[in-house]
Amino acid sequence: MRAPAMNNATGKDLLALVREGDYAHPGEEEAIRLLLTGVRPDGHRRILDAGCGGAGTAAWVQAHGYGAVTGIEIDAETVRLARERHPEVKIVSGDLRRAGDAVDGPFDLVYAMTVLYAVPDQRAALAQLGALAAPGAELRLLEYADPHGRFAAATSGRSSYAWWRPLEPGRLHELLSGTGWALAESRDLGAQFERWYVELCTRIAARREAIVERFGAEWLAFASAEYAGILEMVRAGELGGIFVRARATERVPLPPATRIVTRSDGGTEP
C-alpha cells in the first residue's frame, strides 16, 4: 500500500468524507464564496479550475450558475474518481506546467484553491494559465502563504513539507511578472485559515470511527497528525493563507514545455 498522503486520491477521498463534499481545500463552501467575491453568475462564462482535485468545487461553481467549468487535475486516479462523481463537469488529466497541452482556451476566469503551493515551477504554471486566458480574464487564488518568511526554517528537516512552496506576499508582483497576469489585489487569510483548520481537526475527531472503517487506523493517525501540525504552524505564524486576484495582461506565447519526470512513487518533478 502506498504511504498515506493527503494529495493523492485516497487522501482526497478521506477529506471528502470529513468535509461532506469533494473539497480538498480548507473552508469548503465558505472558501468558494470568498474566492468568488464580486463575481456574478454568468452561464456563458468559461471557467478553468486549475488543479480541480475531486471536482467538488468545480461542480459547486457550475451548479450555482457562474459558468461552464473545465477542471484539470494531475493525478490519474483522482481524475477517475472526479469523473465518476461529477459527470456534469468536464475534467481533463494534465499538469499545470503543461496546461496548454490538455485544454483549449480562452477562459474568462481561472482559479486555483490550495494548489499552486504544490507546483514545483509556479511561474511555468502561471504562464500556461496566462496563455489560456481571454482578454480581461481574472485569475483568483486561495493559497497557503508564508506571511513572515518563517516557513522554511519551521519545516527544516521535515521531508513531508520539502515540496511545499507557500506564496510569499511580498513577492507576488515578481511571481506574476511576465506570466500574462498583473496583480490586482491580495488579502491575508490567516485568521480564516486558523478557524478552518480548527473546524477540520474537530471534524476528523468526530468522524474517527467512519475514517477507520473506510480507510484504516493508519490513515486516521496520519490525517490527524497532518492537520494538527498545519494548525500549529498557522497559529505560530509560520504558515498562513492568502487570497490573490490578478488580471490578464497581453497574451504571452506558451513557454517551452517543461520536461516532467515521473518518480517511482507516482509523483512528478521537473
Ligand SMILES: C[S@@+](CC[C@H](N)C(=O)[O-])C[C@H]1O[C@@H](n2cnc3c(N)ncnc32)[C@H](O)[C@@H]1O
Second form
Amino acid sequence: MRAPAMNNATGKDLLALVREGDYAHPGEEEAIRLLLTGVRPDGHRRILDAGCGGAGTAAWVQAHGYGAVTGIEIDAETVRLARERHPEVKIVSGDLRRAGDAVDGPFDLVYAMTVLYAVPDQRAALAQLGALAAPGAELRLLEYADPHGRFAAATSGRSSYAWWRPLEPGRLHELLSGTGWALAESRDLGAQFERWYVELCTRIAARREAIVERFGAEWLAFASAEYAGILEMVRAGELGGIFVRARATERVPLPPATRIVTRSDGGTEP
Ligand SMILES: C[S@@+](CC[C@H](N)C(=O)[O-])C[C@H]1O[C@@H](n2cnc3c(N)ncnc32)[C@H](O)[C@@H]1O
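Got the form predicted alone; could you also share the form predicted in complex with the ligand?
Let us now look at the entire complex, which starts with that chain.
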C-alpha cells in the first residue's frame, strides 16, 4: 500500500468509504448540486469532468441526466479504480495541461471539483479546457480558495501544502484572461467548506474501526490529522472555498507545451 497521501488512489479509496461515494471533494452530493445550480438535465449535453478522481461525481452527474460525461484524470491508479467502479462513464488518462492530446471535445460544460489547486500551471490547464469548449460553453469550478492571501504564510514550512495553489478570488479575471474563458460569477463558499469539513471529521471519527481494519492505523491517524488541520485553516480564514462560473469566449491559441512530472503523491510539477 502506498504511503499516506489523500490525493493518491488509496487516499481516495479511504475517502470513498468515509463519504459513501467516490468523492474526493468536500460536501459530497450537496457540493455537486451547488456546482450545477441552474443547469437543467439534458441528455445531449457533452460534459468534461476535469480531474475526475474516482469518478463518483461524473457518475452522479451522468446518472442524473445532465449529459454524457467524459472524465480526465492524471493518476493512472485512480483511473483504474474509477473505470472499475464506474464503467458507464468514459474515463480518459491524461494531464489537464495537455487535455487536448487526451480528449477530442468539444464540450458544452466543463467542470472541476477541487482539482486546480493541485495543478502548478493553472492557466495552461484552463487554456486547454478553453480550447475544448463548444461555442457558448460554461466552465464551473468548485475549488479551494485563499480568501485573504494568508495561505502561503499559514502553511510555510509544511511540505504537504507546498504544492497547493488555492484560487485567489481577487485574481480570477487575471487567471482566466487569455484562456478562452470569461468570468461570469464567483461566490465565496467559506461557510459551506467549514460545515463540510466538520461533517467529514465527524464521519472519520464514526468510521475509525472500519478505516483501521481496511487501511491500517497509520492511515486513520493521517486522515484524521489531515482533515482536522484543514478545518482549522478554514476556521482561521487561511483556506476557503469558492464557486466560479465562466463562459467560453473566442478560441485562443494554445501556449507552447511544457515538460510535466507527476509526483508520487499524485500532484504534478511543471
Ligand atoms: C481532490 S481530487 C478531486 C477528484 C474529483 N474531482 C472529486 O471531486 O472527487 C483531485 C484530483 O485531481 C487530479 N489531478 C491533479 N492534477 C491533475 C492534472 N494536472 N490533470 C488531471 N488531473 C489532475 C488528482 O489526481 C486527483 O484525482
